[in-house]
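Take a look at this single chain in structure tokens; it is the form predicted alone.
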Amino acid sequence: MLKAAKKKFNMQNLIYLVFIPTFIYLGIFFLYPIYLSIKYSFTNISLTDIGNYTYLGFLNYHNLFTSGTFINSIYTTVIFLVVSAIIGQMFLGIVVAYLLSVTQKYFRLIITSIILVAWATPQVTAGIMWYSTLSYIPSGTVNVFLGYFGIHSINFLSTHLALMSIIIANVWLGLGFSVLIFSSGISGISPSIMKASRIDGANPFTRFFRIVIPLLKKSIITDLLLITLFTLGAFTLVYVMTGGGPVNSTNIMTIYQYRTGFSLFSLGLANAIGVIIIVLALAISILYLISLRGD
């Protein structure tokens, strides 16, 4: 018994030793930067004079929540998150994964490969590609095709259409991730369940909503958690395509934070925005995890 207990004790110590480098990494590159961000969010630290700053209390947060520009950035971020991540990537991802599961093997392989190529595209490259595709002056690819049919060019990056344009680009970029998660989940559904539903006369539409979606609850919540975090942290694609404009129409919170820190040189205010983004991401993550745990 003593030998078994000693062996168990040694195994536990070994596990702890294995995780020590991970804890050190998280502490240095994750927790410490968050601590600094919180600390500096209560100061007037400036990019032009980093060494000198004073504590302002909650003044930065007060200024943000009384700023129409910041409130608009929250509103824009929420629209971008809901339409791009939840409706676009998640729902479209599960639909595409289900359609691929009922298609022929070689066709499924071709379509999946195309989707994954989009997912693997660097965001800078994707931003340049989408900008050149949707450009108004000079005419991008889409407007050139519209011209062939006698249709006037459309300014897809105008004030009214820019947000929808970056949403479409972001869905295109991130769809492959959701498709992978849902394809894996669908492949884990017992074929006998699907076969029984077909025998009972259930059509594909009914099978999708009555069988596939309920059985993919864990996959759905996992996908929602990850793509929500990815979308809240989106920056490169939006910055390359629109830079947050025109007239702040695509000024999501990460773009606003960048502008505040590197255009207005107000690092204290920029850190306050970063803390708000972190708190928002943490709150949403906890809600998702509670939903997952309650399954």
Second form
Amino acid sequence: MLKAAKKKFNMQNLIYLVFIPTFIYLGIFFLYPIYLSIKYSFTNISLTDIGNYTYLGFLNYHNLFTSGTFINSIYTTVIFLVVSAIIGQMFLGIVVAYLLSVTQKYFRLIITSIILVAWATPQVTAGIMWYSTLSYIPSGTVNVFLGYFGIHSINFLSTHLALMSIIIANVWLGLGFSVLIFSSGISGISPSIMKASRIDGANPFTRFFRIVIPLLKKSIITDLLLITLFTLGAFTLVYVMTGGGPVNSTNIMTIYQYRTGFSLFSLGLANAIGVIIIVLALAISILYLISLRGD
Amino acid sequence: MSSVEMKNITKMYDKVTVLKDLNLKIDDQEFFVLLGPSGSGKSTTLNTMAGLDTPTSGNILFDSEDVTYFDPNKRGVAMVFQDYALYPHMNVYKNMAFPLKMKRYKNDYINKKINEVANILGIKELLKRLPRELSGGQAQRVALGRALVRDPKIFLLDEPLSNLDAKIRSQIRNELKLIHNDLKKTFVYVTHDQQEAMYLGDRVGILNDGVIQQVGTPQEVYSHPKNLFVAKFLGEPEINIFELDKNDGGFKIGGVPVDGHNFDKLNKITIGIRPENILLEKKSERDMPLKIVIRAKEFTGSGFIIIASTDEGKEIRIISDQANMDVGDLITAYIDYEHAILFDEQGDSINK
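Same protein, different form: I have the form predicted alone, so give me the form predicted in complex with its partner chain.
Full assembly next; the chain just shown is listed first.
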């Protein structure tokens, strides 16, 4: 009997062998780079001389948090995140998904496909497209149209408007993903609950806020978690459209990190920024997951 | 006071006609049951009554007021659904308060009303629970409560008992009947269960393929079905059917001619006989003999269901309170002519 038990134990352990390649892969390509990143963030390593570096302690972090550019970059990132991801993609995503849910099947299919095309567009393509749409000199599509109506051209990529422009472009890019998540969430709500709320006298507005949104809580958290991470890591679209400018007005953290690393060659500092982004993303994710634990 | 009248209602989805020129009059305070197989359009009928759907053509009148294009909440109806349709994120109290809040009643009134209804339904202990913490029977009681607090003119119930297990089903069925007696409101109840329909309904309307087949009291539709569909749909076990061809200018079973006039123009008739109306002893000269072989006996508690086959191999069912025969026995049973129902070739019932 003991022998049989031992055999069973071994068989069960054998299953873990299957995981070994995964763990090796994770270790080499995820954990080790993160370890390196954290390690280098405490050094003065430079891109020009990777072999030589000295440990600086928390100097990189100290420098960052006393630098106006970096604080401004965090501020820009937070605005970008809140307006484009949370308000734009998530909230607009629910609204669009809800509106689509009450329209006809074919109409729904067409609109969903169109929105998803945006999501599937490569970010460089999207960036170039938006740049040519919003460009001031030479006049982009929007300004040409404004010209037809006799309205003066607007510099959408100026210091004041650039952040708004990249927010709109990013909402355009990411909306499809949220719509998809919320559409499946809404189709999971029992039709009789929607019927009951109509009979009970809830108008479309009340129904949206008091029935649909509370019932979509799980989809909302999932969506928030993912689009927050997407948006924190956003780089290509913004880099193509503005390059972080003008005058740092769209200098989100990823762009700041890239420029620190590859224009100033200051890899130690760039890694410190990276670590801050990771910590920020982790903190927000944990926050979301905690709020989900209630159910 | 609320009567419901549906006038020439036609409902189409794309090109599929779900209801065909449906006419129905439901009296004030009546318990009306719409009975039909799935896909017959009974839920669509209820939805158009509720205002969740608008008919393609035709009018709906509540107390002779045309409400065809009224919003559900303007019609003063309450609805109970098969899957209870409780709001999962609200507790029982909030679920019941929701329709009252939508009508902007004061909290004092809402509180009073909910306690009153909770007492009637015996769900007072459940008020703080969430829907997922309720059993099926409790959930349907709460759903009923949510309908009751509103004091609606008309109650619409869409197969409310179908998801419940047998014991609770009959219990809530009884309660529904009592609630209806107490409230004296109009109830429209949709079901595919013929026993439920006959038990609950003051009148039953049988629906098939979007067409009302017959409307009448349970006794009427059971004993005098207008056509074969109604005859077959009601009754458990199913009615026994014999199709007869004309022979020597008349119709015969077991050598005994089927009595009746107006047979001249017919080449074929169908006789329907309920299992309880097949006799083991001859009652009158007009009863028609059947030579049958007993195949099985089922004990039902109050009697037996005898399954037998005729010499033509047709399976028939007999309800009898005695069963002093064995499987394999060859006996003669008699079709009680008095209770036999005759149908013409189209399946419509004809007078004897």
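All figures in this text were calculated on a predicted structure; none of them were measured in a lab. Rigid core: the largest C-alpha set superposing within 1.5 Å between the two forms. Numbering follows the first chain given and starts at 1.
Chemist: Please state whether Ile20 has a C-alpha shift of 2 Å or more between these two forms, with the rigid core used for the fit.
Modeler: Indeed, Ile20 is displaced by 2 Å or more.
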